[in-house]
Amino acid sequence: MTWLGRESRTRPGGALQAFAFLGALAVLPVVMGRHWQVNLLVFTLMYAGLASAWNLVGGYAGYAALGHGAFFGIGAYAMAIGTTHLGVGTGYRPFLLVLPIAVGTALAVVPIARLLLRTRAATFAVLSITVMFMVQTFAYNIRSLTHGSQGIAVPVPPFPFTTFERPFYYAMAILLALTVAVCWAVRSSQLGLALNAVRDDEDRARGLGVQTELVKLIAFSLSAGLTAAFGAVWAYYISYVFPGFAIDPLLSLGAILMAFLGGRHTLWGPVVGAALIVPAQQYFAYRYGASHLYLIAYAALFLIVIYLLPDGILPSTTQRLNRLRTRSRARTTPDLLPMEALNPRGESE
């Protein structure tokens, strides 16, 4: 149904959902404790977070940002440079860098975001990916800082072998919870309504007094900062950054694919999408290597999602549930017109 309406603010299940989600996050690595399982979970949570962060701009504001790989890369490089050049130490201490990196990136992108957000639709999409190519050029060429195409080796932390992945898992889990909380807060505030208005008709929204520039800028900055935080943890986990990996067009595209599959404009859609796609993705990478067949499978999956599930899984199922609900209500109170007669396709706009 409506983008904000019943789902998040008024439904009493919201708190329940949050507790169930946090509980699942806390318990998962205990239940699925093998190395490959926790590794899979780390990536699933990372992509769930990246897709949710992308959703702030791409879903809520309706701006097709294609260059979030840039912010991920900035986060990753900041972590790598922080641990090697600045001497923050090892163990749990590098995790302390994550928050400053996120805040720093969120602030640093403001000037470029102001410029990008002056354009719309296709031009915005094109420019956002151009920014990613720019950041990649920096990573390749400012050799004194990034070591160019050699990449930077991040010191491997001295965590015990049996539970090596755990700290990274919990770091990702905290970041994901934070990202979902930010999304939830945005959706249930004026900001969310304003972004929704921007998506529907930006000119009219501005005419009606919505501060479109400001709300777009806030959404973009939050989204970039969160994306950078995931990049920072990723760099420490992988313990190696290289321009081609850290600033990867496929990473942004993957996050977008997950948001589409689960349902753009929804709170949980990106998380659902990531939970479905990342295991498949890791399986493909393990089975066929990160090579040609992997690329083909990715493209095919994308096309299937866009053509068969253009609204995403969550909106399609909620729509079906709502239709069932209205139908039973119409049966008990026959003097009312069935909702479907008024709005045959169950559209809300």
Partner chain sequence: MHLIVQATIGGILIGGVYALLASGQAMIFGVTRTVNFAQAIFAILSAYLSYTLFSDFGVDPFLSVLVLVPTMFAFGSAIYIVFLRRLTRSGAELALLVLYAMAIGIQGTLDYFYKTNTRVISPGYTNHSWTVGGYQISEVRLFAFLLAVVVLGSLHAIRQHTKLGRALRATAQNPTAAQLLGVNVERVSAIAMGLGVATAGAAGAVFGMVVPFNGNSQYDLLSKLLSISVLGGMASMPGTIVAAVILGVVESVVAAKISPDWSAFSFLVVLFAVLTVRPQGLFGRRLRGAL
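Keep in mind the model is a prediction, meaning the values are calculated, not measured. Residue numbers count along the first chain shown, from 1. Definition used throughout: the rigid core is the maximal C-alpha set that superposes within 1.5 Å between two forms. First, how it differs from the form predicted on its own.
Take the protein just shown as the form predicted together with the partner chain and give its structure as the form predicted on its own.
Here you get just the chain by itself.
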């Protein structure tokens, strides 16, 4: 189990990024205080967290998981059932359910994950999305708990109208910060190195002694638990849950596209992708929603960025900056004499 040890310490630049990120999360609802603005921030943070959580499996391990909507829906229904059937109540008390829901989901998916992770590539992708549709089918048919296709109502929280969105914003912000911290811890440990080895060549990694099954299981479990936590907060915010929305394939695909856009297997890529796509999607929907042209504009924006930055925004930008730095250094560094211009004594002729 030595791969669980830390690989490197926190660098000053990383600490500054973390403080800047937390500071921005704290002041954003103050700067953007209108209801529609805070509502947009809530969904932006939610998708940033979902993309980061998916990145643990899809980015670091390289497994194309398409069924994370199942875990989101499990978290949403767990919150709805807890506030209605179990009588947790309203106000701030339902937020106390988020952590148990996350931990419970992470543990509950272990048996399923062990079966799924025995497959790879397209087979894994198909089976993961099949699991999502199975969960959706259960939600439609277990009417005693989920109320079937009619959905289940969540008690409306008695928050002041002027600041109604802020408790949910800060709940999403805390979850996003936690998700990014988990991703950083994984990347900075030998667990991250093991996942990268699995992504590059799983058979070779196993031959070198990497416990591939265990590291994949840990990544999948963490990813599912964090996804369920966002689903729980979303359900309390929306105040109504039914299978078509809570377990939606488009939600999973949206989070995956944001991770691809920002840059897979990077720490801040999914956050950057969500920060760009969610506002753009809302803008196009508001501007062209009546004619459904917003879908074309949304797809065109994504295709343009992927065409210009195929590896994602952050990796592609970093590569181009490195090339510019290399060229600038080459211009300022005097040309070296070729080896042929040296005599056997090492002196120029």
